[in-house]
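The chain below stands alone and is given in C-alpha cells; this is the form predicted alone.
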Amino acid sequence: MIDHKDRFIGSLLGTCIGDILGAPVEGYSGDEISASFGQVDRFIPSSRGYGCYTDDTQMTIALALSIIRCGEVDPEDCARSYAQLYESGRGYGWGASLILKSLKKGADYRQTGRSQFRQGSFANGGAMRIAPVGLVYRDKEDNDLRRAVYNAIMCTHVHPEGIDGAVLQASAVGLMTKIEDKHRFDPEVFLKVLFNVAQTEVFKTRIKALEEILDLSIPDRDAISILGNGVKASQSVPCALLATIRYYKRPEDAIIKAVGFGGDTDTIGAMTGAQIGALHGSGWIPAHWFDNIENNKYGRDDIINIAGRLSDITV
C-alpha cells in the first residue's frame, strides 16, 4: 500500500514534472512533436533554464502554501499567495499576469475574475493548479469540493467551464488517493464518477466521448481530434484524463503520452502528473527527471516538504 504522505508528494512532483516536460513544446501539434523529438521523455532546455517549471507549478505551490497557512481554502489568502509568488518569467498568460499584478496592488479578489472577460475565463488556469484542493478535500462531498475549488480559483476563473474543469481535475486527483491497490484502478468506474460530478454540458459530453474512446479503442491521434488539446479547460482536462485512463499502469509513460498529445502540453502534462502521482506516489519517478528538477527556493526539495505538510491537513 502506498503511504498517504507519498501520494501528496507524488502528485505535486508529478505536476512539476509534467509541466517541465511539456513546456518547451507548448503549442506544437502531436505530429510536430513526433517529427522533432520522437517522444519527449527528457527535459529540454528552455528560456527559463534546464529543469525549470512554469506558472502551472508556481500557482500549485502558492495554493498549497495557502492551504497550509489557513488549514483550508481561504479565497482571500489564495489570491494573496498567487500574487506573492508571481514571477513574470514563468510563462503566465497575459490575462493572468494582469490579474496578479492588480492583486499585488490591492485589487479586490472578488472582482478580478471578471476583469479581463465579462463572463470569466473558460481556460485551464484553474484546473492546472488545483491538485492541492483535490488532495486535501478528497473525502468531502461533491458540493463541498466544488465550493473549495471555486474559492481557490475565483480571483482568476469564474466561468462555469473553467470552474467545472477545475472541479473535475480536483475530483480525479482525490479519487486517485483513495485507490488502495493501484492495479485495481477501473477507468470505467472513474469516468462514471466524474460524469456525475460534472455540471456543464460540454464536460458531460467530453466524458461520454472518453468512454467511447475507451470502449472502441480509438487511437490517441483520433481521440485528440475528438477532444481537442487547447487551452480551454473543456479540451485540456479531458486530454489529461485520457492519458491517465489509458496509461495509468505505466506512470512515466502516462506523462510522456500526455505531452505527446500536443497543444497546451505543459498544462496537460501537469494535470496528468498530478493524477498519476496521487495514484502511484513518488517511487516511480526516474532519476533523470527527479535529479534535474530545479532546486532553488520553491524547487524540488521545497515541493517535497510542502507536500508533506499539506498531507497533515484535515478539513
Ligand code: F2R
Given for the second form:
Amino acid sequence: MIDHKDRFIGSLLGTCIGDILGAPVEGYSGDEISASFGQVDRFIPSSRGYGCYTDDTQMTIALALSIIRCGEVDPEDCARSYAQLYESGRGYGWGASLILKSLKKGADYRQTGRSQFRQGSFANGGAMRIAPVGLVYRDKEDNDLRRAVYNAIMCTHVHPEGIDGAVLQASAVGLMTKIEDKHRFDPEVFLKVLFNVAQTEVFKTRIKALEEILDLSIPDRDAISILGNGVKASQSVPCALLATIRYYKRPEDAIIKAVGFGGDTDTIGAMTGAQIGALHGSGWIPAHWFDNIENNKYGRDDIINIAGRLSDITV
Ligand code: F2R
Ligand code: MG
Ligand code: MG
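Complement to the form predicted alone: the form predicted together with the ligand:
Below is the entire complex, every chain and molecule, led by the chain shown above.
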C-alpha cells in the first residue's frame, strides 16, 4: 500500500518531472518530437538550464505554500503567493504574466481574472497548478472542491472552461489518492466520475470521447487529433487523462507518453505526473530524473518538504 504522505510527494514531484521533461519541446507536434528526440525519456538542456522547471511547477509550489500557511485555500493569499514566487524566465503565459506583475503592484485579486480577456482565460494555467487542492480536498463533496479550486485560481482564471479544466484535474488527482491498490484502478469508473463532475459541454464531450477511445483502442496520435493538445484547458486536460488511463500501470512511461503527445507538452506532462504520482507515490521515480531536478530554493528537496507539510493538513 502507498503511504498517504508519499502520494503527496509523488504528485508534486510528478508535476515537476513532467514539466521539466516537456518544457524543451513545448509547442512541438508529436511527429516533430519523434523526429528530433525519439522519446523524451531524459531531461533535455534548455535555455533555462538543465533540470529546471517552468511556471507549471512554480505556481504549484506557490499554491501549496499558501494552503500550508492558511490551512485552507484563501484566494487573497493564493494570489499573493503566486505573485511572490513569479519569475519572468519561467515561461509564463502572456496574460498570466501581466496579471502576476499587476498583483505584485497591488491590483485587486478579485478583478484581475478578467483584466486580459473579458471572459477570462480558457487556458490551462489553473489546471496545471491545481494538484495541491486535489490532494488536500480529496474527501470533500464536489461543490466544496469546486469552490476551493475557484478560490485558488480566480486571480488568473475565471473562464468556465479554465475553471472546469482545473476542477477535473483536481478531481482526478484526488480520486487517485483513494485507489488503495494501484492494480485495481479502473479507467472506466474514473471517467464516469469525472463526467459527472464536468459542468461544461466541451468537457462532457471530451470525456465521452475518452470513453470511446478507451473502448476502441485507437492509436495515440489519432486520439490526440480528436482531443487536441493545445494550451486550452479543454484540450490539454483530456490529453493528460488519456496518458493516465492508457499508461497508469507504468508511471515512468505515462509521463514520457504524455510529453510525446506534443502540443503543450510541459503542461500535459505535469498534469499527468500529478495524477500518476498521487496513485503510485514516489518510489517509481528513476534516479536519472530524481537526481537531476533543480535543487536550489524551492527545488527538489524543498518540494518534498512542502509535500510532506501539505499532507498533514485536514480541511
Ligand atoms: N506560455 C507558455 N508557453 C509559451 C512558450 C514559453 C517558452 N517556450 C519558454 O519556455 O519560455 N506556457 C505556459 O502557459 C500555459 C498556461 O497559460 P496560462 O497560465 O493559462 O496563461 P494565459 O495567459 O491565461 O493563457 C495562455 C494563452 O492562451 C490564450 N488565451 C487564453 N484565454 C484566452 C481567451 N479568452 N481569448 C483568447 N486567447 C486566450 C492566449 O494566447 C494566452 O496567451 C502553459 O502551457 C504553461 O506551460
Ligand atoms: Mg510551463
Ligand atoms: Mg505549457
